[in-house]
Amino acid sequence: MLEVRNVTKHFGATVAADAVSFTVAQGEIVSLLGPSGCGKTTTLRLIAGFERPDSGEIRIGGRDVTGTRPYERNVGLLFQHYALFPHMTVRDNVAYGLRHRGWPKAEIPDRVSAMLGLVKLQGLDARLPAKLSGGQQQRVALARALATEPAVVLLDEPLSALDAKLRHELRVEIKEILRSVGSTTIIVTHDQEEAMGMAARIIVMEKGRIRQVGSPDDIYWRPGNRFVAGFVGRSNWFVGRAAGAGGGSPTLSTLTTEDGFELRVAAPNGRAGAIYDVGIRPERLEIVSPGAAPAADETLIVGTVLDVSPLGAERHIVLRLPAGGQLTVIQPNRAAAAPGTGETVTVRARAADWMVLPREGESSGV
């Protein structure tokens, strides 16, 4: 339904889009993921025709709409701050669009009707902007870019203007809407919690250029590069050298860190002396018994509590290590004591558990 190939975008010196392209399937929802200055929204203002790229194309549903107006584009946007228009009711916010594009007027209030129903804000329609709250404001956004049956739906930062018990409730509402109408949508975020949770692709972004392309999952526990690993989600970071070489093939392989003690992870041996960026997911950390033996897998590293902080469901323990560096493990915060501060524990990291990347300048023994 939507293919960008290509497309770059200048402002001055700042390449703010970098030769980037990506497709986007009938009904499919994609999340633009990536800090602020990243390119994400200038992409979505390409898209949306609210800005011309200095190269490359655009196509929505096969045509290419790469010169064409934003309002020849049948596109739908959601904004960060609602955009509506506080002088009309939610029924005239939502019929508008409809009677621009040339709806028969006869079709618009049965249209607008089954929208808020769609949007659970049946009895609101007489109601001004001013007198919802934050959540119905959003769905009639929403309802007003599903209304003309756009053939892609933009949302930009649609939830961070919402306090985050609501951005968890509205996140839900809002994918389950989508998914029944069908509805083709890209999700500019820079909330790795809302790209996750909506979208069933995401693409994260850096500089104007795309690092990554993949599922939550593959973006979450096989990052490609440390910038996404690092970007998303937490985790702990070494620098390990390997021990030697190895025969190619995916095995148990041996790197030692700056910090002196090896690490037994996953992964083919890389040339003698090749360096990676290894890291590790807190919440696959698990603390043992003093003295436990390692398995063949598992490496055993022994730290002194720093702090525990209890996070409702989660309990955060960071670690200082012999070395000087710190880990951080996060557990079920369970009704079994936590470690005190300054004792001194042990915690097992499984071999598969480990990502490993080449650092970025060296060559790739992995």
Given for the second form:
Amino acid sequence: MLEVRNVTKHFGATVAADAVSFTVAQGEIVSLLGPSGCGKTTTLRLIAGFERPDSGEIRIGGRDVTGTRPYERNVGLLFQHYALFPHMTVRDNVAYGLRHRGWPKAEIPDRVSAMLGLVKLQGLDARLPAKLSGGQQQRVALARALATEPAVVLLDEPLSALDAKLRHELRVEIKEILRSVGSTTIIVTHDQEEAMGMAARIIVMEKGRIRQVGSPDDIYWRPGNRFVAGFVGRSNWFVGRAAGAGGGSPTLSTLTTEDGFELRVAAPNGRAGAIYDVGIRPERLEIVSPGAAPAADETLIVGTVLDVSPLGAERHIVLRLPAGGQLTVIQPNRAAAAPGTGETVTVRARAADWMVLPREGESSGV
Amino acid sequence: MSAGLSPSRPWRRRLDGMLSGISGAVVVLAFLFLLVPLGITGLMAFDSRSYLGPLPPPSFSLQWFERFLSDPYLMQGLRTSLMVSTTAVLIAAAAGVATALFLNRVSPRWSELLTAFFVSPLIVPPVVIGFALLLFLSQVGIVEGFVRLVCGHLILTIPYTIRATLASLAGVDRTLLEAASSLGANERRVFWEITFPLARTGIVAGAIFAFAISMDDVAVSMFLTDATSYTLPVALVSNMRANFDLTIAAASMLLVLFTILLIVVLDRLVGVDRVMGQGLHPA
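Could you present the same protein in the form predicted in complex with the partner chain, rather than the form predicted alone shown above?
Entire complex below, previous chain first.
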């Protein structure tokens, strides 16, 4: 449905989009995720036609739209600050695209009512946008964007102007509506929760480049590089040197950290001596009783409790390691007593839970 | 020792008190200086004596207003003024919108440079504008007084309409225009349906302000009048030279009233400071 092929865009000396390529299938919801300045918004603006690429091609529904104006593309947009026309009523806002996209005049009122019904705003059609709450305004904007049955719907940080609770509600609702309409959708966001909650596939960008494409689980549990692993979620990182295959198992290997600490991880493909970034999500660490013997695929780490933060649903425990580093453990905040500050605890990590990434800039092949 | 705190030096406090007293007095003086002449003019406009006598007038009448309104020479000036200002402001508003739209699209560096250029008549002395224009227009063969006056008043008013339009265009959120174009509206429709309606009040306010400026001008108009086409302020000045009487006071009061009316309308529309203030660098 949407194809972005090798699109590059410079602003002055900076590359906002660097050979970006991806496709979005009919009815798929994809998210462009990354920090500000990563090129996600530029990519969206290129698809909408607000910017022209320096090179590359954009196709919508098989048609090359690279050189066309925004109004010549069938693209619906949802903006961070709603962008409702302040001098028009809700009805006229929703009808705007219908009028310009050549809908038969007689059908427009029915279509507008149907769209307002879809976003649950019946009865507000004579209001001006200023008389609506932020959440209501974004619903009107969604009705307006979807009214003309756009081939592609682009959402630009659609929820970041709303407060946290409303954001969650509206996210679920928008996702539901987009799915029911069957829209081909791209959500641009810097908020990983928004991306993972709404999109089936996430494209992570950094400095104008795509760093990884995958499902929310892929991105979180199997990050392709250190940037993605660091941007999405929290994790504890070590640098380890491969001791070579062995340890008695073909699927396991041992990485030795700078402090001489040995980690049992699922075997990376590198040769002995290669250096890896090894990380583990805090919620995958488990506090076990002291003196337990590790299984072959486990590593036990001993540390002193530095801080315990009970954060409602979960509890964050920061440990100081004997070598000086820190380790964060996240536990469900259940009745089981939290360890006290200063206490020495043993933490268990399973080999399969470690994210093992070749050190960037050091190719593991040669 | 209480270094730093000096309760033992009352003269400092006294000096502070004196300074604030002095600045208060200056404000009062400035206020009087600005308003007393106007007040006297207002008072004299209602003088019932037929000659210029000492203050205060012994009794009041509307004779000077009657005289002003029945004076064919001054009335002709008023008619010309209204026609010149209306014509000039209508053209200036259209030109201002067109120019501002153009300036809004070019790169910021060019836009700043060109804006400074278009607004520059504001800092050229009106006498210079009037004389230069008279010279230029007679060179190219335009001698008709009305046309000359309209040309002069265009120079006077265009800076204001450009400024006002730039400021109001800058107030229109760009994402609204992008939203409209993504909904299928081409650039002309985006302008007429979104940009213009949202900027309209600011543009009208600029035009009203320009009208007030144009109605009050003497310096430029003086050079451009001829025997039949002269503006009211010019007529008042020459009348004053010929026979000094209080018709001018009455006319001045009506002009002041008219200007106040315009400013009130303007303030109701958008707020005066937006038109008079930092139009060059819209926030």
